[in-house]
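Next up: just one chain, as structure tokens, the form predicted on its own.
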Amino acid sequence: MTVEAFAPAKINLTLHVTGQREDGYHLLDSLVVFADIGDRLTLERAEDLSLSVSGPRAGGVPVDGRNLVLKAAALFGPGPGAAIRLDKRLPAAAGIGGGSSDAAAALRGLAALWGRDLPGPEAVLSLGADVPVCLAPGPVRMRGVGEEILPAPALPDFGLMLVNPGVEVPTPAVFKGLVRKDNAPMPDLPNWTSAAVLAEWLAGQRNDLEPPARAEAPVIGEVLAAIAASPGCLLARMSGSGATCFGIYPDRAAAEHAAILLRESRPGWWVEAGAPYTL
């Protein structure tokens, strides 16, 4: 037996930081979207736990106890074995939720794969903060320290680029650079009846974590400026704790043809195309 599993990129469209618990973890307040942009899991029934990784984004990545995958497959305790192979497409440490889409898809793959129930909310929570959000990929408003989903409304089309200029910014480092923890939360989420009022709204709303992390790497600063300057890109905006940036534009031939320009002016950066994604 078989089991496929895609772990999709996931996107901060918005990212309030509305506080800090005594404990240190921040709250959050995030419109969230996954992209039909990711990696892609291929499980199969083996004696033992095992996992291989493949893929343009494969250097660097642990096979050990230290990838996410095997920290969520541990989830399910003892029992049998399997051989997981990950072909790893996004980059790391990009503000994507590479890595917890990666656990969420294994999670998915292996309770498939082996006829068991999805371990509990809080065993998940304790693989990170992300990895709840990425266990049924769509549109969400994700709030607290990630424990708290919420269902947005319903999307318009509208099609996606992702690009990350090959730098890797520590989330910690970002988080310490917050001038203040306690900003505004989203309002109420409306009705979006195009990419176009979709954009505008958003414009209206932040990524707080958006200037620590320029103040980090002042290319993400570049990334911003060639997305917004692309043909037909209704926003500009980072996501998570970056490096990775979004641009949004009316539908997905606009993305790609606007991916096509940027691949071609900056080789060296990693540039992808989409649309919106739900499992």
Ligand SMILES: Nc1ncnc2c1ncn2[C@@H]1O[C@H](COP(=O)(O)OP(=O)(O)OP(=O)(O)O)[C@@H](O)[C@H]1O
Second form
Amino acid sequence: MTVEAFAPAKINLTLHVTGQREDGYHLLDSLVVFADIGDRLTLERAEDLSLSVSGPRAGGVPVDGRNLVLKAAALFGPGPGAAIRLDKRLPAAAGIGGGSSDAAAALRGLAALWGRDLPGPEAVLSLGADVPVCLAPGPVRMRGVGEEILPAPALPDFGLMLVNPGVEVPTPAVFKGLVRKDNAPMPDLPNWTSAAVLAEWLAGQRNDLEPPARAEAPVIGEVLAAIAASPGCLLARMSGSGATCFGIYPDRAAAEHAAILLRESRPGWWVEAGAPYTL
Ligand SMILES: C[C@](O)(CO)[C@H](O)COP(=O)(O)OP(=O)(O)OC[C@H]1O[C@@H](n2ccc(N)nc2=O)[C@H](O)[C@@H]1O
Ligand SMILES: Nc1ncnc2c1ncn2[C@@H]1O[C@H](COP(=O)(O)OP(=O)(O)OP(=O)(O)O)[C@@H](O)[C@H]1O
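Could you switch over to the form predicted together with the ligand, since the one displayed so far is the form predicted on its own?
Everything in the complex follows now, all chains and molecules, and the chain you saw is the first one.
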């Protein structure tokens, strides 16, 4: 038996930091979507548990017990084995939850392969604050430190471009650089009737991690300017703790056109176009 699991990129369309818990973790209010751009896992029954990593972004990704895929597998406790192949396409330490989405895809895939229930919510959260939201990819409002997943209104169709300048930005350093931790949450979410209406609403919201991330990696400013200047762009913003930034376009074709032009002018950057993804 072979199971395939897709690990889509997570995008924080907004990321408001609204407080801090006593253990140091920050309280968030974030509108999260996923893109049809991501890593692919293939899982097969086997005597032992093993992981191999290949693909264009495999370089530097751990293949041992530090990999979140193996940490996810460990949550099931002792049991049958599995040979897991990870085709790595998303850049790591990039603010688009690559490792978290891999972990969530491994949980879904192993539960299907082994006919087991998913581990409980606390165990899932122990893998990382972004793992709960990655378990059932689709548009949601995420609160708490990442464990509160609330429904979001249906989104209009739109296109997405993701751009990473090749600089890894460690998440803890960005949270440490925050000047204010008690920022305003999002208001109630309206019904967005078109990509343009959504982009206009988003423009009034924020990613509070952008200033400290830009202090860590000033190239983020260049990325945002390049996206904003691309044809058809309705909004440019950073995702998560960076350095990946996204552009919103009226449709996928417009995002693909912008991506072709940006790849030409910035051959060293990772540039992908797509559309929202729901499992
Ligand atoms: C910034 C986001 O990407 C937004 O979706 C996530 O909150 C980060 O999720 P993640 O990378 O899965 O986070 P974790 O691996 O749990 O934590 C990495 C580090 O980020 C900081 N962290 C993370 C999440 C959170 N709500 N508050 C935090 O302060 C902590 O310093 C933590 O040590
Ligand atoms: N499957 C994996 N893919 C990528 N990195 C992994 C994986 N498992 C563990 N890691 C480690 O996790 C680190 C963070 O990478 P990851 O892609 O999870 O990050 P992220 O950008 O912090 O996500 P976000 O901030 O959006 O939650 C990497 O530097 C790498 O050493």
